[in-house]
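There is one chain below, alone, in structure tokens, taken in the form predicted on its own.
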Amino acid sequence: MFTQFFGNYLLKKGVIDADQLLTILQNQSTVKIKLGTLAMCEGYMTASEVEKIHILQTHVDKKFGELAIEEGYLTPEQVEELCTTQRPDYLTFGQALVDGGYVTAHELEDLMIDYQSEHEIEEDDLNDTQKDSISVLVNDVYTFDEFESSSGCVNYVTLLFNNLIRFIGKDFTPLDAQILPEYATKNCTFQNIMGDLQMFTGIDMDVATSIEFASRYMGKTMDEYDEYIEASVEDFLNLHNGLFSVNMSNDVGIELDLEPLGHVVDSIISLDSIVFYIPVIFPFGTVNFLLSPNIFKG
């Protein structure tokens, strides 16, 4: 999750804009992490040393690792380690930034340090997918003061991002939340959560994005919007809400019930309180996740 939120961090810093973020997400799957980036990540080399090797490579026909060993920056054992050890996803995102010319190696190094410092992220946390670690980051980015249980909302959103990674893919960036008195839907599936914690939940996107979302969820390519696409999106929301309900019961003893799913198209969701929504950018489009303290009957 630290990779996904790093994109949001760069947007807020003005390092990239939304169109550039989308391009990076679309290109991520083809990016190959360079040895210099790996060496910099492990603290074996500085950005200046990496750039020096790159300059040397323009004069001699040798691989990065060979030159780094010759210059005394790396040992043969370190090169072997860097070439064989699995690396965290955030490095792929960082490499895409550098390859696209959005930042230099120096700038990437500084941005990663600032990002970790601002959110008090330890190096080990960058590979951590534990709920507690991600909840801290979600709590840093989103405020749920309008809800009766802000901790319940943090748990909901934390699980949501984990389920997106699990069922849809890791190539997304969640943006800052928007808070509105009402929300204009495109193609929205919703479900009310009742019981000790009451909450309206929804997932909204355009038709083209719905097709790609459902294709990933079902694990097969779908070309046209039909009842199977709608059912797939409904199944994702219902599954997520079901897992959330089980977790809340097991972890904190809060018992919840799920109302039947609803669906609205090109409608206005207007509640007695605010509609809180989180846009999540995927390479195939933007998915908006909706939350509200009040229920919606459609």
Given for the second form:
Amino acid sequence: MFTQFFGNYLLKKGVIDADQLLTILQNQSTVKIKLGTLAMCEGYMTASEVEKIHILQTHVDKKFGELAIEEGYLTPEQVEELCTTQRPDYLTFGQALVDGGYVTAHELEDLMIDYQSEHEIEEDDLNDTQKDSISVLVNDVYTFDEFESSSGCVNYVTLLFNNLIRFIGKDFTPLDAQILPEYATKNCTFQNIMGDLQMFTGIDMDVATSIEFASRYMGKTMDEYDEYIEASVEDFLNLHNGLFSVNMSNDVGIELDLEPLGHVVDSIISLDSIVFYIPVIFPFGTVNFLLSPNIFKG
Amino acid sequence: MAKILICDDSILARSQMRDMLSNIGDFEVFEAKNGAEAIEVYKENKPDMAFLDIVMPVKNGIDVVKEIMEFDKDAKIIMASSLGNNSNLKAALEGGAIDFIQKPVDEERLREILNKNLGGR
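Which structure goes with the form predicted together with its partner chain, now that we have seen the form predicted on its own?
Entire complex below, previous chain first.
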């Protein structure tokens, strides 16, 4: 989850723009993480040392690991460890940034340090999916003052990001939320949550994005927009809201009920209060997740 | 051949259940996409078992259970419940449904329900 928000952080800092973010997300799957980046991330080497080895590699035909051992930066055991360790997701993102020429290895190192320090992220958290540490990050980025239960919304959004990772893929970046008096939909699936924490929830995206979203969710390629695509998106929202309801009941004793799902196309969602939406950028398109304290009847 | 009614507003849920049923055995399957349609199809075909979604447009699963039970007191109705619908599920079971299955449906659980309630049919 820290990886996903790192993209958001870079956007806010002006390091990359939205188009560049999309390109990085699209390239991420083909990125090969270099040994130097791994060594830097583990704290075995500094960016300068990595750069020095890269320069040496232009003079002699040797592998990075061999040269790093010769130069005394790494031990053979460390090279072995780096080659066999599972790659953390944020490293793939970082490598794609460097490979794309958006930042140098030095700049990446600094940005990572700033990012961790601004959000008080511990080293261990970077590979962690602890619910509490993600909630803190969600709380840092989004405010839900307009809602009756801000903590309920944080739980909702935290679970949403976890479910996206679980059911759709981890190659996304959530952007800052937009708050509007009304919202113009493209292809929107919605569901009202009723009970002690009443909320309108929705997913909105264009047709092409819906097809890819549904394909990922169903685990099979779907080519044309049809009722199965619509039902798949509905199924995702219903499943997510169901899990949220169960969590709220188990964790804080709040009982919720879900209304039937609805679908609107090219409509205006106008409620008596605000519509809060979070755009989430995937390589295949942008998915907007909607929330409002007031329910919507379609 | 046993007759099964699947009632769910999601075409995806209906087709997944239909696929599972065909993996399990030979059934004559009827579908309905809302509560009102489910009652109509039930009365017309008198299925051996009906799987009803709880949250549906037009008429919800709880009302459908009551109406079907009035028409056929021996109806074997199984509620297909999404997460987060426990209070509705309780009402449906009190209304006469004999069991429930959690969605997304697990094929083994479906097989178990069919064996338990339809026996060798």
